[in-house]
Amino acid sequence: MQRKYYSITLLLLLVVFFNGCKEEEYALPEAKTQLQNECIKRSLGPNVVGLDLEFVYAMALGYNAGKITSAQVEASIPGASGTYLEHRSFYTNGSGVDVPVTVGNPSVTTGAKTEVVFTKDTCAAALRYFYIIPEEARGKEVTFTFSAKASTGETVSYKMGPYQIAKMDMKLDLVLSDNNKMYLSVADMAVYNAAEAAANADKIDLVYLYRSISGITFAHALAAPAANPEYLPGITLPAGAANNTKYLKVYGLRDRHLARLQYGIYVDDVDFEKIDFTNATNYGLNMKVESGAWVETADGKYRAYIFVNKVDNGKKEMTVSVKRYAMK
């Protein structure tokens, strides 16, 4: 009797299981006809003043339901000159190439608002927005409100952010040359010749020189004015140039903003705060392409990351790009 009871129970469970697993008939979902929107941020890495934040704003209305009449973006802090919203919509063809299609007039920016008025009868578009980060946003957060209007009277909006804007500064492609523009000022983010350095002696943080010395791999070098004279052979410093700059040589830190190479590495504000200069020297010899250095000014006011973009032995030149962070 017990075995018969178990058999009946198992049969009932199997019937319930197979009935529950019966596949439901599939029906195509109905397409939405109301105005919709979506947005993505395309730019990567720290948000540095002078660079752009890039977005793609997509909007769509049901086919034959009407047309899109305008799109706009409002930033919480007005963008710098050059901020714009594309008046062309892009699609990717079979070869993976982005193809533009003009849908409206070039954008007009008034204060914090940037708008495109549509001239093409279209029910869908994807517009790119480039926000040039202004000085006013340094160290602050910025948000964006994207919105679109349709001939049906519908409106939609999409909020993005907040995005933290970095405190750091950046300067690209400073050319240092032996016996000419050989003095580097982190404080001024500039390179000086001897006469200019003499007028800014207290701001000279590093001296560039190229030497080919038998038995020593010296080559392209950077040294603090206060470094041992053996690291500044043949150099007569301007009167008053005496800063003892801390220097940490590194290789492989190819910051994408500075290097503009394919590597997805970025130096951010927090990196400057955390770098440990305990074992720092005040010079770096044999600097090579794609090498770099963390430096701290003698007064502790600034820290910087210096990246070597190019060296030229014949011209005795070295091209560097710099990110600088104010510690005080």
Second form
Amino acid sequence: MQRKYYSITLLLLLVVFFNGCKEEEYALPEAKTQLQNECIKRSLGPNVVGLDLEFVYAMALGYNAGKITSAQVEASIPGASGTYLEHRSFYTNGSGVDVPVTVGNPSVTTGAKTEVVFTKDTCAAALRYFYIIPEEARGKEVTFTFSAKASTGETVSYKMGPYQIAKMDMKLDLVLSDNNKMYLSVADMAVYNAAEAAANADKIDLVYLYRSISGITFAHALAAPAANPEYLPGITLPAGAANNTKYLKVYGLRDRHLARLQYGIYVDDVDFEKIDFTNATNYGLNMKVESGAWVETADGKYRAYIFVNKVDNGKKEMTVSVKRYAMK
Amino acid sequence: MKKYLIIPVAILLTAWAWVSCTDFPVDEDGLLITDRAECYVSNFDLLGTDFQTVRVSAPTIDTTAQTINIKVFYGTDLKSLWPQFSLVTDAKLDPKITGFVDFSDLSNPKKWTVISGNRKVKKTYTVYVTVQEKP
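Here we have the form predicted on its own; I need the corresponding form predicted in complex with the partner chain.
Now the complete complex, all chains and molecules, led by this one.
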């Protein structure tokens, strides 16, 4: 009985073995010879006005079929000054360096269209496109149509998007200095000295100060003009500066746009809408590098995220970068 | 032949029955009730809205008087502090900490009860917060 089972099992194993070893004929796949295209978006994070949207547009046709004559991008909203399509195709060499190969004339932008006319006899190219986000696109969606033409008369196109352009503003590296440019206006996204602050008293949202007091940790601080005077020692506010700004201290929220560090964190429009100011106060002492604060102006018109890029105890300075979102 | 099948099955069934009949008591939170009767706070901290500690130095925890004395930095906003307790093994805290707590009413210090692992011993700790003063 047992021998019978062994025989059947052996037979089955042999069948499996022969099937498994069956060799399949391999044929090299044949490349298409007609004009083809492909596109990828390289830039990451929210699309902020003034920054760029970066793409790579690749196009190719058969080696003996013909050559590429032109490449073009059309944006649904014309890009701001500085928008261009590369006239050089890049490849990465053995050392990891991107080496350019010129394939055509520098791009020409007419309205929403940016075009590169090829001057080299080439059947393949990958061109980078840098779209500088214009003010007109704020809060809107942008789409792109990439297209290429070949000497064979073929035309191909590739649609990208839509991409939502953020409503928020951004200002980098505002230097606050104690007893000088110490008034921060979220409404104006600017820092003022005492004389300038006096002229814009109603727009002063925060006051910067540095104090080295033995026994306590005060150091670099931001406080609303309406904060307890205890947190504004030695400060005489400009007449009319009385905003009670909401202030919520945070640490480690290293927004990539503001911090320009390796962390892939982005503050986006939705964060401003959802932030809860229930636990907010109106001051923050001992602000450190890579700390920050969510802020809401007294009139509720703006919300902002202030990131501390740098502090200098010797110079009594603090460098901040700000993202601001209009709530009303 | 049959006995080779019956014996392992019988062993497996016995093992399964043994395991399934062992009782592991859990409380209303689904936490294991153990034999431990120890009931104390081993460490305590307070975090600000930035989730960084606001305590100046290590707190004084009196397990006999059941008090915790903690000093926080000058300028700390006492209205929004997140308490963090370290408890003895298997103990739990009541009420649970689910968010920021308002410590601003210094005349009415906050209280938390530590419940031992066997859920039979309960000790209520009072947290006294003092703010570092400007010299």
